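A single chain comes next, written as structure tokens; it is the form predicted on its own.
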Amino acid sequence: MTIHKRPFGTTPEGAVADLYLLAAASDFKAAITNYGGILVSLWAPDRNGKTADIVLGFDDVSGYAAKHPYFGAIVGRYGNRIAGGQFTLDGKMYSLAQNDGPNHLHGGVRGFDKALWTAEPLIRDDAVGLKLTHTSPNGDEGYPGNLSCTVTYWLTNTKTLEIEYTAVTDAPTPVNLTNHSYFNLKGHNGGDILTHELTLFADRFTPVDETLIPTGELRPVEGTPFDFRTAAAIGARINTEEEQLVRGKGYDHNFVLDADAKGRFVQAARVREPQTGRVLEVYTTEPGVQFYCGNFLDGSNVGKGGAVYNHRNGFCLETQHFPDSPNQATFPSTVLRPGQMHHTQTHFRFLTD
């Protein structure tokens, strides 16, 4: 097991991102930069030992510092969106950017992913990894409280990706950290992922709005295009004039999950690429799974190689609290308090058949 640095470019600020490239095994790699503590690429075999890089991004660190969307990204301060880009937390209402339509999205105009953190190497018996920590400052994108934020990456010798995510804070705020890493299991220029077949372990999911805000409802997935329960392949349903999915443009919706009361790792799902046979099995101890599947990919994104990133080329599983949670008081609360540990851990293990 082996970790070793490069510089990845310059960012507009003017300083020198790096690229870290960690080896777990001889077909199983990662790399990842402190700039955005974004996963780059990682390598994994098909059925045959034959590796690929098997997430979207960039050759160097002006792709991810111009727009994008979000491609392998640490997210926060909150994952996902905010209605109207404000939110009330004791009394008091805070205003928000709003980068997505009316919404707030993904922490905001900088949020976590425009971030350089520092990093450090790390190694144990089974894994190398890499672990970034972060201070957001007293009003960062308008959140209150001084925020500070670990998030350790692990690549382990049974080709499992581990992501754990730490933070704490001296004044009450809104908090929902996840990974934004776009899959294919064919590579990352594999083109669609519509053949891939996805499992989802979530009875219900969060239908929306018109803008993608959860109406607070938590809909029986049974009899709906949303029943992944059975292994189906992504594209089978997914042009289905059923309204959730013509607001989405497709699947961009969260799940529920039967999460663990003791806060243990629960799996979320699995996805089996048949023509290369690659599997990914995702596990967390979060209460939902954003599943999306590339709907707003459109070609504009050119990426590692010169691979060009169509419509329905990546798709996400997002592990997180539901989104707009600071507005829906139903739902599990995202509210992190002076003297508390935000605390999740998600593995996305790969394997073959």
Second form
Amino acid sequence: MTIHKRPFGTTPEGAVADLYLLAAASDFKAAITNYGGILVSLWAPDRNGKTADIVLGFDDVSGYAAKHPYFGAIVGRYGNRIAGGQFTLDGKMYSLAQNDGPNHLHGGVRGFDKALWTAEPLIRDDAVGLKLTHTSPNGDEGYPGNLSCTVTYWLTNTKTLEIEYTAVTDAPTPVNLTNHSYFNLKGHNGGDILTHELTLFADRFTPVDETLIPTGELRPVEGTPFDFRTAAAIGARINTEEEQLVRGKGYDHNFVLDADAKGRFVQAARVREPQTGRVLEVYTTEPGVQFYCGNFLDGSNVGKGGAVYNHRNGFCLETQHFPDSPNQATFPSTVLRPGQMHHTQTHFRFLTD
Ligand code: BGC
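For comparison with the form predicted on its own, produce the structure of the form predicted together with ligand BGC.
Let's see the whole complex now, leading with the same chain.
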């Protein structure tokens, strides 16, 4: 197991970003940059032992510094949407950037995906890791309190990518940290993901309004195209004329894993790609997972090795608290207060069929 560092380019602010190459096994490696805490590459084997890079991304920091749909990034302070870019906390109203139609998305104009994190390589018996730290100052993107965050990636020799998030604050603030990797188990340049077979261990999802804000309902998936409790191809029902699929332009919804938010590890998803036999299992302590299947990808992002990322060429499983929780009293709370520790964990486990 090894970890090496190399320069990854200069940020628009003139700082040098680094790329860390983590090898947990000859057929299980990752590249992570301290810019945005971004997972740039992840190599995993197919059923014949052939490895491929299975996450979408760019060749150097310039792609990530420009506008892009959060490829591989750590998203914060608040992953997903906050209605109208506003919330009230302890009687005080806070205004955030409206960077997604009328709503706030993924932490604002300059979210954690654009921060240069401090990186520290780690090693343990069964894994290589990278500890990333970042302090978001009071008032950052409109959020209250100085928020000190740590995100630790571990790549294990049993082919699991573990991500652990912690944060502490000196004033109450909403926090919802996630990783926004786009997977394609055929390879990042493997075309559309519609034949990937998905299982989602969720019997409810949070339906949305026209601007993708949850209505507050936890709707049973039973009898809808959102029922992935038994494996189904992502593309099998995606073009059904159903209000929620029309609003999301496909799947772009939060699924309910644990409405009581007990912080237990549960399996969120399993994805199998039939051609290569690659399998991804997702486990998390989070109460929800946003299943987004790259509906907004349109070929305008040219990524690693010149790969063009077209419509639905990648899918995301963003483990998270529910969207718009700061405005939805019935959803599990995302408020972190001084003296408390925000702590969540997500594991992406890679196998073959
Ligand atoms: C959102 C999508 C959005 C994508 C990229 C996902 O988390 O749900 O609506 O297009 O991120 O920003």
